[in-house]
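In structure tokens, one chain follows: the form predicted alone.
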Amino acid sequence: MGSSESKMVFVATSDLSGLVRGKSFPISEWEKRSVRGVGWTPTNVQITCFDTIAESPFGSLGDLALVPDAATRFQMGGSGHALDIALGDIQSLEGEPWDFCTRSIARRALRELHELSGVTVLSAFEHEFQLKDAPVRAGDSFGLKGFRDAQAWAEALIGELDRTGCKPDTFMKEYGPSQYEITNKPATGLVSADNAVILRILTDDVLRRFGVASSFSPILDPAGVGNGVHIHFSFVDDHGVPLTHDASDPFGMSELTRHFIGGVLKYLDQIMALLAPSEISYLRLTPHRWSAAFNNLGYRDREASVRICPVSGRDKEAIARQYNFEVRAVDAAASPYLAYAALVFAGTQGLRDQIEPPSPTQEDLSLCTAEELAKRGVQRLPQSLAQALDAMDGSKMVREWFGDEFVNVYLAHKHKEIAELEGLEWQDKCNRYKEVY
């Protein structure tokens, strides 16, 4: 074990991968880093999942500083293996947010949700994930014998959770092979994407002192199951009083929730390369897999994009405030910074335009005509990473939201990713996603 001088603070960022890279310095110099953050590199930014650089306008010039949140702050592992980790911002070396910095991208669409409507998100996001090569239980979904065999790293991971303020909600085996959930508490703003975060890093940390592995890829088997990523939605005013909810509407939707979910409906197919960002996810994306293949509204359904949840309060005020709606259409392929960060976009919009959304759908929309769901408002969601980045490509919102040098660099460096894996068959596809995420 290492003295305390010699100890280190890693600072991380979630990149466009989704992937935690980042940098460390000794614990002692913590009162600077923290101000002045730790050197990092524009070109970074082009690095892919599959650790290649896709063409990059930076070049090898230029320099930026990975500051540290010290409201993030937290400590992994065990005795003798303990390490700090904050989360960071990417700043220009004069301090202002960098354009490519994730986190700072989010914290930017809540401002501007907030300054339209003096909302505050309220939200959580809800992890499915794999164990990678485990003997699989037979007759075991949602089955004692596989929470069993969890049970001492599950309940591991939920005391590291909890020390970091990173509240755990519930914990289950899943329905596929070897498959866990594990769900947070709402969280306000920021902190929310932050959680999902710590979430993943302390999953594979405590997990791997186990002897076992996890994988969040979106899909492992091009047959099997698809591990998704839902983010429940629900809305505050800044004294707290709860905004998502009002009785008088058959579906309980308040006025606000509408306009939102409108929004995030109306441009859902637009931001899908930021939502399910690689190749794989698009194979989960498909009818009868519990997922999202239109761009629908549905009323506890769970094949719906957007989900209103069920509430289990009796009278007003328990309603109001446990009403929520989820976004299913996501995976772990996509930093929650950036999957956060289109939504709350999408959704600002939707309350700038007064959008309606679709009425909520209560069947299988896979048996629908083109021209009846057309009808509806409904159309289904890109088939493919490539079609849903060239939706992204020709947004006019997207690129106002994000701005288009954002833009051309997330599509290069999607487009390089798609090329790493040219050739391949899907399972083996699905085999190099499963071993970077």
Contents of the next structure:
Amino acid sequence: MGSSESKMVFVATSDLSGLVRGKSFPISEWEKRSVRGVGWTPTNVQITCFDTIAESPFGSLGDLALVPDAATRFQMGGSGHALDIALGDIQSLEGEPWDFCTRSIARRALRELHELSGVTVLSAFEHEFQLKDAPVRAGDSFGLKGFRDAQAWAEALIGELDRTGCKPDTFMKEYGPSQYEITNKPATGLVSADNAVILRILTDDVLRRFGVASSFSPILDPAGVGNGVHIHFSFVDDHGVPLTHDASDPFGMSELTRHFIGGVLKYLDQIMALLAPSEISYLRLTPHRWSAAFNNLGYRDREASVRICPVSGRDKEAIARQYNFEVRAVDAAASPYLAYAALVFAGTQGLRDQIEPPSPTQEDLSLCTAEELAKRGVQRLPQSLAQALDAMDGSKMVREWFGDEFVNVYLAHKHKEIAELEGLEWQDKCNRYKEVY
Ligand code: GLU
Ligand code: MG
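Given the form predicted alone, state the structure of the form predicted together with glutamic acid (GLU).
Now the full complex is given, and it begins with the chain already shown.
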């Protein structure tokens, strides 16, 4: 039997592996622990998604605090076994943000954008996931039957998301076998990445109560569909005035939007290892999967790394508020904070250097020669995690944004993950990741 009173608080961090880890304490200790946090060990940052430990500069030394952010505290397990969860920041014992705390890095990226331009990001994470080991039924793409199968847990999940303030927007049976999609409403700044972490926690927890197992892994079957994370972006100023749209641009982009997208696309190859950080991520990022294979801008085209999304109606103000673009080259092996930070750093660089994006494409780029791609100003994205890591390694800008030490630790972490999978067939690699994410 479950209980509806929480007895413990779990302080959670979404770490380099994109997984949620943490520690708990009795709820009666909240006052003290909400200030002091719980002890955390530096080398934990090198625990891979398979629980092996990559080479760490910290060894067995050092102490940190994982400090819960009271604003993020919520109770999960309404009708199951209740637990309070708070998302935390990893800090030094003196209270300084730790250079490897993903949440602190995302906060810093958002602050730098705001300092430069007065811009606040509004964003929403759209998640796809599949049910593990569910029977395949023909005719189920966007189907009513698949939706009805899911309705009981979907309603419970939407109820829990709503209760935590992590407002759900839409839910649907997606195209793939047992594939579903759930999207949050836009939220400001860091809150939207917090919501993405919470959405993954709650999806697993609620579905489990219904005897259903979910996986957000980038791809379950090398020949099948991928599970994407699409991050929708728009911008407001300090008074909430929308800054994303400009009716005089043929595609509706304001100058700010153009330059932000310009930065994202220019540096996309160098940040891919943070957006799509598993080995199997690169099975998904291939042409004709409606994911992202080139660093192209699409106008309502779903085969683009950045896609300008549709708006409806004629009301100018409503359009200015609705207008947004999505980055599609992300998956749920990435910590939402790291993916978000990388995109905001790259976008901010685009504003600094007034980078123009390539013209939107509306054709099958996989049919283009290298010359034709160059003419369009686009390139094929890295085709393996190893390639993406090399691009990150050699990136002066990524090293500037994240710091050399962070980049070196991240590279060691991911190379350990690759070594773990050496010699396995692709389907076996997918099976390993399916269990983890
Ligand atoms: N499943 C696709 C992906 O991997 C996205 C499909 C869509 O929603 O357009 O990103
Ligand atoms: Mg989708």
